[in-house]
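As structure tokens, one chain now follows by itself in the form predicted alone.
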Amino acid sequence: MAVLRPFDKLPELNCATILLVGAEGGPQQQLAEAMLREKKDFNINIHLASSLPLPPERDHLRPRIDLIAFVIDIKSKYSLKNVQASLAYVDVRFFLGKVCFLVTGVGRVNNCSVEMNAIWKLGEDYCSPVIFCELELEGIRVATAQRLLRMLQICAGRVPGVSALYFSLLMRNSAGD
């Protein structure tokens, strides 16, 4: 199967691409729509996938992916297993600041099916930041969309003096405080 590689294609001018992988359905789609509604000074491509690998027959049409956000629904053990299985199809160079884990449903911790330690361990094992949010609430969804857009802007190289790896290290260090 095809492994996603971060630098196998040339970047597009004034454009950035994010791939949202994981929890199917409404929240992922609503997050994508919220990202598109935000004001930005660059074009954005958003690709949604329930899991990896992506179909190889459309690979030549797919733009370079600047950021991968794995969406984990805290209410579903299948969601975590799906993300863990998908990680095998991501080149290790993506884990140098171009991957994050987006954990949804944190407002309902009493309905939690996934161990929080498993999520933290996933972030540590793959040297990637873990972002907790509640995508069903409009205000938090907008804030999450803004945060992902800023991360995407950095990962696409559109912020002078800040690399994706540097930003990722800052995010990981601030999460431990």
Second form
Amino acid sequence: MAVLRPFDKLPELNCATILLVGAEGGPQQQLAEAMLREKKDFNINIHLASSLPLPPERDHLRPRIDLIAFVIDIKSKYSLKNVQASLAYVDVRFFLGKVCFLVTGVGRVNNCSVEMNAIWKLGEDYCSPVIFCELELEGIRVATAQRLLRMLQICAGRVPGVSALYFSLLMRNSAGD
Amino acid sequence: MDEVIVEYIRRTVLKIPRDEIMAVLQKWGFLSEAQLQTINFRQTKESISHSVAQLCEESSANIKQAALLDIIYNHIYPNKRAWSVYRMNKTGEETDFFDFRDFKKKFRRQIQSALINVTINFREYEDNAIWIRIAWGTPYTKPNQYKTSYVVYHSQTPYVFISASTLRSNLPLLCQAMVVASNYHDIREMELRSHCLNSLKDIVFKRYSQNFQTNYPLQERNVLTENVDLRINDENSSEKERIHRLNQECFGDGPQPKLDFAQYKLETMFKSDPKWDVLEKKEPFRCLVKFSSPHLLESLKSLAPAGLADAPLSPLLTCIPQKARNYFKIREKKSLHPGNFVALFQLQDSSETQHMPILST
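Having seen the form predicted alone, the form predicted together with its partner chain:
Expanding to the full complex; the earlier chain stays at the top.
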């Protein structure tokens, strides 16, 4: 069962799970900790992976994943390639609002190795929002954690009246203006 | 002659960072405490150096004192020079008693028999290290104090660390003098170069933390599982654990010696698809690969955990401290089974030849 499917498992009570894929090491771990520090009224689980597919031996322990955030580091072409390779292991129904791309490292324009066009194209091809951030700065890290938390809340169905698909369309239309 | 010496002392003082000048001058011991108190260390370095030069002129410093200051400066800041390692061999196991005066006499005599215009100074330090400073001249000109070579020799070992200056033509004479003075038979260069003298010593005297194969793994292997919030799950923790373990096996636990670069000269055949006849020449493909870094071994150690390379790293990279060299020449060895996709490369080593299997696609 290498492909990640959105509705394969039953949801847990009062719980939401986010999967961060890519850019392993410090930035991922710090973002996860920032998300845990935020005030929220439900439990969250954060899973960190460097690439997909996920190791199959832990499949039965894993909860249902509500939001996948692919982390791309602008300083490393390898991280973009890694994310592109991982996208093949995601079921198509995830792309109805349950996937977003997180691009980090934009604070250092001099060390840019990845083309902006490639990232925009990625967002358009997969119909998913692209969020730019700089995870090395404390303030931006906290703001990004808050945004991801809000998206997670919507994708887990905890905001009445707003579905993941509706929200992602909202984000894309406002970005296009 | 006096002005030249005084100017040389002044320039040496200028090289020292301002906060350290007092300490270095005290170590030098030529100027008395009273004289040192008269210097105002809060002015610019230029003015401090002039004050020191003035005092030295009044005290009639000679060339020996100036050379001693230079040796002390280079002993405290050895990383400003590039050092190469040489190894001396002797046949037979005679353990001669090392006589420092005898050594100095023979060394001086050997060099001066070929070139009279040199300044040679010696200083012995506590760790059995002998520092030799040589300022070179030519048969027709006096020694140029700014063109110096340094030799560091630990008398109980066959290793010599040489920092030659731009005058590399004097290197054979220097090596010859070392061999004769220390009662060895020959000397050869070890293909190991760096700016950090202490790291070179660590590598050659095997003082860095090496990895020893044990059959009993360490009990406390909880490096990766401490202080982890249970709500954060690492999907690849077993992979990270494996990389960490392989890294430990390759590099050991402690800090690595500091090297600046590793250079690989490849003389191997270019392997390509058989239908691309163009590149199927019978000559080896010559290529030079150089890895440079402020701290090469630490950066190699962090490649796999950062996700930039697969673990285990190629043995060509991890063998650098064990083989004590950072210049490699790689030639091709004809493999026994031409259809095999594993190619064997031969490391050119003057004392032994090793066969290292490396995967090539």
